[in-house]
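Quick heads-up: it's one chain on its own, the form predicted on its own, in structure tokens.
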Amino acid sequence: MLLLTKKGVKCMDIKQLDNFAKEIIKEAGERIRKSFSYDLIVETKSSANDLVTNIDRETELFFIKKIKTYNATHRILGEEGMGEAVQSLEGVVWIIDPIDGTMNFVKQHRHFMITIGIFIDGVGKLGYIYDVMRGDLFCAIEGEGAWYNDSPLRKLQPVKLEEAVIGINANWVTPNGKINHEKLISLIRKVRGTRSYGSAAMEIAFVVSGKLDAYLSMRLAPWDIGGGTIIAKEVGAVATNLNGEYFDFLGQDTFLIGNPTVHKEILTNYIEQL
């Protein structure tokens, strides 16, 4: 069945896009754990901290194959730009990074993620986290909520930030011309812990799975969040830049993800930018 958007555009229906969406992750994750038989070409790009490999761009073009077989007309922001230049979210958009945590994919061969968010007319309506190494997939469309493989998410429940574990890298509590890193100090002595597993789409994942409490960075693109804030709202998880403003989709930003109590005392208490 084709449905009909407010601006024209035609997509197939959400529940076989979404049955679609599941099948190539599931896909392009078997590739990757067979991928570990063979040597990985790694590079760097902005920076020695900056990887990249032969697997991530050949993944990336396994996506964009597969979705321009489904429909020729949807159009890919990929992290490694094999994609489109897409300059807007009109139509039918896929915001794919075929694996987030490339360093840990490279030195520890786990924990990392392919995370996908597919828009309509701007609006995230499908979200996917996967977890390649253990099989486990986190994902949500629009008003019908979120899963955690067959299990439904549970909406997020008030919490103390006293009691709270956050997601933070370490980078940001020392001195740095992004943001104050003395109140970073003070919100770590606040709370109950901190954690910092290298791939934004997971530490999004135990945000909206109550692993984690909250999760910010300086620091990230459309690619890294677009599957997980799509999630984060059918739990009631909050999800920002550090200004509390609507994150850009078509650039880098700040973020700040979280519990709602949590997230409103980080954003009003803790953060100062410079």
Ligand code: IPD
Contents of the next structure:
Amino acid sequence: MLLLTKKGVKCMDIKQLDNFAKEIIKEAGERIRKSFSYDLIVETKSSANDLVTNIDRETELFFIKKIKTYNATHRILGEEGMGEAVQSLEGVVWIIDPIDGTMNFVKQHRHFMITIGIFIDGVGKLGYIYDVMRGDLFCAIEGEGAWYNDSPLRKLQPVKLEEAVIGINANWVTPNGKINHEKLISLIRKVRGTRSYGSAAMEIAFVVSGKLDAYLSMRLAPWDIGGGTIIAKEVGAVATNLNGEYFDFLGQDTFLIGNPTVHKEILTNYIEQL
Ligand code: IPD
Ligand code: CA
Ligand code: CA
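Next, give the form predicted together with D-MYO-inositol-1-phosphate (IPD), keeping in mind that what was shown is the form predicted on its own.
Now the complete complex, all chains and molecules, led by this one.
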């Protein structure tokens, strides 16, 4: 299948692009696994909890070099800012988080993901979430379906809120300036259970594969969710900001992804932004 951008430039065969993306994701994963045998340089960014390492940066650079060699017109919006300044999603844009869950990478040596979304003229076409230590890949091609390794992911079935397991960071259930935490406490009392994995991409991978029924956060960036939202669409998961609108892919935004029934109930009855 050939894809055209709005300008009518013939850009590529989607299957070929998919194969290329999978190949470089697995190669990057191999490089990250090997990095445990040498020293990690850990720095903080916006806060003491916001970590970055030399491996995050090296991995992003690895992707940029590979992608630019594949097609120099593709642009890269990466967390570590090593691609170009992307101010629109025109053309082919790769949204990349080289390591999602850097704290897990540094502290636990597991539960961190490479996640990539490939957008063409703003439409998500190919999505990937790769669990580096397990070697597990969640992926999707727009309109063709989603897979967990070689197995197709099934459409999500309705779940009652009281039987749902949701992903949420404990921060949002303590008093904070962004959301009414009392309402979230009542949500937590209502559901069957909660989990917090420390990687937004991992929580999204669990929602699309039915291991979680929803995940919410008050502040995520495009690279945290770009790949995941493309997979979500293929399994019928709903992904919006906390106003129920499209996530802002050129900035930061609130985020709620879930099984459609659970997403609707949470949004309607338990979210009050401050
Ligand atoms: C972070 C993780 C974390 C989420 C943070 C993200 P990073 O990404 O996804 O689970 O709560 O908001 O920034 O910094 O490890 O790539
Ligand atoms: Ca991230
Ligand atoms: Ca990251």
